[in-house]
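Encoded as C-alpha cells, the following chain is the form predicted on its own, with no partner shown.
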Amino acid sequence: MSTWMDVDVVVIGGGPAGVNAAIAAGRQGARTVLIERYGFIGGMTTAALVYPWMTFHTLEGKQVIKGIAQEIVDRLMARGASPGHLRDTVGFVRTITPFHPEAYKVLVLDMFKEAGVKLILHSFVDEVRTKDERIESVILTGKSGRIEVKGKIFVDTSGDADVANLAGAPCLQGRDRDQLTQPMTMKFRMRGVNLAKVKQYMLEHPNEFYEKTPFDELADLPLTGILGFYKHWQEANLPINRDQVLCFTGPEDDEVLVNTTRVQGLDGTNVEDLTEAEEQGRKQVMMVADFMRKSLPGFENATISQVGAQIGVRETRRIDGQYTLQVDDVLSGRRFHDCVARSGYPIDIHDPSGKGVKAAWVRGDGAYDIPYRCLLPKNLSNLLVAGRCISTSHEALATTRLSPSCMATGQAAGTAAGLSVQHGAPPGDLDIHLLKQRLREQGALLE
C-alpha cells in the first residue's frame, strides 16, 4: 500500500452534502480531494433517485438556502435542466426544486474543476488512522488496490458517518427506545404517464388526495406532486405498510418519480441487512408499478423507465456531536448563535414499524437554525461532518436530512475546513463570527 496523495482537506461522500463541502473549501484554496464509491456524484439524489430537491424555503416561501446550493440551480436552470423552485403541488412544504439528475451530475464535475477539487471514484473508506484524537489518513479500497489519503482536515459526508465511526467518535442510531431507523425506500421512474389526465382527476376527486394540496390553485399551477390515490390503494391490499401513492412529475413531461415502496426494520449500516432491502425493494417496485398501471387514473400506458441503482436510505448512523439539534429547537424555530445553516423543511418521520408519517411544521419566521456545534463530533480535533450524519436527535434528523439543508451544512462544513486549513488552527477553535462572514460572503443566508 502507497500514500497516493497528501492534501489539505478529504471530503468523504460525494452526495449533496459532499458535493458542496469539496466546492466550499477549495475556493477557500485548500488542496482538496473527494472520495466517492460509485462512479458518479450524488449520493442518494442520483443513485437512490431522491428527487425533487425539497425545500429552499418556509412554508411562507420565505428563502432560507441559497449559497452554493442556489448556485447550482441556477447554473442547472442555464443549462435548461432545471425550471427553479416551483410550487409543491402536494401542499407538504411551499416548493420544491425538479433538476435533471445526469445534467447536475456533469455539472458538478465542472464546478470541481474551477475549484480545483480532486475527484476519486470507485474507491471506498474502509479504515481510517487516527493519533492523538486526530485523524491522519484514510485508506481507501479500489481498482487500485489500498491507497493511503493523508489531510490535514477530514469531512465525512458519507451519509453514515462511516469516518467518524471508523475513527472512533460516538454515535447514535434510530429512535432512542428501539434504535430502529426510518425505513428504506426504493424509487423508480415511470414514463408515459397522461399527467393532464392525472391533474383532472385530482380537480375531480379531492377529497382522495392530500388534505394540505392547494386545489384553489391547482387548475393553474404546473402538477409538480401527487400524493393521495387513498381509495385506490386501500382496495389494492399491497402488502407495503404505507397508506397512500407519492410521485413527483419529471424530469420529461410525461414522467413520474414513485416514493411509494417501504422497506423497514433493517439496518442501513449492515450489509446482510441492505441486501435484504435492494431484494425486497425491487421486488415491490415491480408490485406498486404494475397496481399503477393497472388502476390509476392516467397511468394506463406508463412503463417503468428507470429504478434506482440502489435503495433510497433516510437514516443510519449520526454523530454525538457537541451540540444535539432536538425537536423543540427545529419546532420552536430557535436561533443559535453559531447557526451555520438554516432550514424550513417541517418534521417528517415515516414511521420506522407503522404505515404513517408523522409531520410537525417550523413555527415563528417558519425556519430554524442549525449550529456549527453539530457538525463537530466528541474526541476527533480535525473531523467535521455534515448532510445526514450531523448530531441531532431522531426527530431532527427527519428535517435536516433533505437535500437542500445537506448542502446548506455541507457548504459550511467546507467553509470551517478550508478556514481552518488557513489559520492552521481545529475546526473546534475557529472564530465563528469570521466563519459566519465567510458563509456570508459565499452567500448563505444565516438570519
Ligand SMILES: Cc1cc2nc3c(=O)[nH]c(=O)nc-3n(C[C@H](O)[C@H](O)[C@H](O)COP(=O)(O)OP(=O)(O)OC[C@H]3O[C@@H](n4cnc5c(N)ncnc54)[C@H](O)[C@@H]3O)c2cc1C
The other form holds:
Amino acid sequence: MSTWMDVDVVVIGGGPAGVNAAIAAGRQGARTVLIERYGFIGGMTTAALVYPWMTFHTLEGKQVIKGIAQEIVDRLMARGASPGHLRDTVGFVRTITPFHPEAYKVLVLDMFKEAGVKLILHSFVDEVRTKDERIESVILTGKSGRIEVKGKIFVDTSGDADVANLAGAPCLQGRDRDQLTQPMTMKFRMRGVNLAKVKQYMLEHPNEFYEKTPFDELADLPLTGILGFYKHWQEANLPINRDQVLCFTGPEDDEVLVNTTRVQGLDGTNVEDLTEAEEQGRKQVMMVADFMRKSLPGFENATISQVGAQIGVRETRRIDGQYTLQVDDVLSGRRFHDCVARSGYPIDIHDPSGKGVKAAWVRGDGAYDIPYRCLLPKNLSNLLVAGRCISTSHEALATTRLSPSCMATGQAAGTAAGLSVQHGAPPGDLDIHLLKQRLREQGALLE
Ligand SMILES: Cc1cc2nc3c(=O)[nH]c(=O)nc-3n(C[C@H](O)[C@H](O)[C@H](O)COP(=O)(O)OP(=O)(O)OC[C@H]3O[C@@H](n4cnc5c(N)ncnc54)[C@H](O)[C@@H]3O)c2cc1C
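Hand over the structure of the form predicted in complex with the named molecule; the form predicted on its own is what we had up.
All chains and molecules follow, beginning with the one already shown.
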C-alpha cells in the first residue's frame, strides 16, 4: 500500500459538516484533504435529496447561524441558485432555505479551490491506524486501490461516526431503551405540480393541514412547504406508518420534494438493513407518487422528476464524547462557556416505531448552545467530530442533525483543527477563548 498523502488536516465525509469543516481548516492555512465516498459533495442534502436547509433562525426570526453556512447561501443567491431564507409555510420553523443542489455541488468545488482544500472523491475510509490514543492515518479504498492518508488532525464528518468507531472511541446509537433510531426516508421530487391550486386548496380547507400553518399570511407568501392532507392520506390507507403528507416546493416553479415515505426498524450502519431499506423506500415512492397524482388537488399532472441516489438516513452512530448534549440543555436554551455553534431548530423526532413526529420548541431566546466538548471524542487526542454524529442524546440529536447546525459544527471543528495545527496542540488543549474569537472573526454567531 502506498502513502499517497501526508497532510495537516484530514476530513472524512463531504456532507454539510465536512464541507464547512474542510473550508474552515483550509482558511486557517492548514494543508487539508477531504475524503468522500461519492462522486459529489453534499451528503444527505444531495445524495438523499434532503431539502431545504432548515433553519438559520429562531422561531422569532433571530438569525443564529451565519459564518461559512451563510456565505454559501449568499453565493448561491448571487448565482440565482437560492432565494435565501424564506418564511416556512408549514409553520414548524420561522425560515427555511431552498437551494439548487446541483449549483451547491459546484459552488463548493470553487470554495475548496479558494481555500486550498484537496478533494478526493470515490473513496471510502474503511480502516483507521492509531498509536497511543492518536490517529496516525486513515486507509481509503477506491478505484486506485487502498491508499494511506496520514495527518496531524482528523475530522470525522461521516455522519455515522465511522472514523471514531473504527479508531475504538466509544459510540452510541438510537434511543436508550432499545437502540432504535429515527426512521429512514426515501425522498423524491415531482414536477408538473400546480402549486397555485394546492395553495388555494389549503386556504379553503385549513383544518386539513398542520395547525401551525400561518394561514393568516399564507395568501401573500410564496408557498414553501405543505404539511397535512390528513383526510386524503387517511382515506388512501397506504401501508406506510405515517400520519400525513410533507413536501417542500422547488427548486423549480412547478416542483416539490416529497418527504413522506418511512422505513422503520432498520440500522443505517448495517449493509443488509440498508439494502432492505432501499427496496422498501423505492417501492413506497411509487405508491406515494401514485396516491398524490390520483388524490391530491394540484398534483393531477405531476410526474416523478428525481428519486434519491440513496435512502435518507436520519440517525445512526453518535460519539459518546466529552460532553453529551441533553434534551433539557436544548429546550432550556442553556448557555455553555465553550459554545462553538448555536441553533434554533426544535426537537423533531420522527418516531422510531410509531406513526407520528414528536416535537418540542426551545424556550428562552429560542436558541441553544452546542459546546465544543460535544465535538471531542473520548480516548483519542487528535480527532474532532462534527455534524449529526456529535455527542448528544438520541433526543438532542433530533435538532443538532439538521443541515445548518451540521454546517455550524463543521466550521467549528475545521477551525479548531486548523488552530491545533498552528499551535501544535491537540484539539482538547486548545484555548477555548482563542477558538471562539477565531470563529467570530469568520462570521460565526456564538451569542
Ligand atoms: C429524510 C431526511 C430528512 C431530512 N430533512 C431535513 C431538512 O428538511 N432540512 C435540513 O436542514 N436537514 C434535514 N435532514 C438532516 C440532514 O440532511 C442531515 O442530518 C445532514 O445532512 C447531516 O450532515 P452530515 O454532514 O453530518 O452527514 P451526511 O449528510 O450524512 O454526510 C456524510 C458524508 O460522509 C460520507 N461518508 C460516510 N461515511 C464515509 C466513509 N467511511 N468514507 C468516506 N466518506 C464517507 C457520505 O457519503 C456523506 O457525503 C434530513 C435528513 C433526512 C435523512
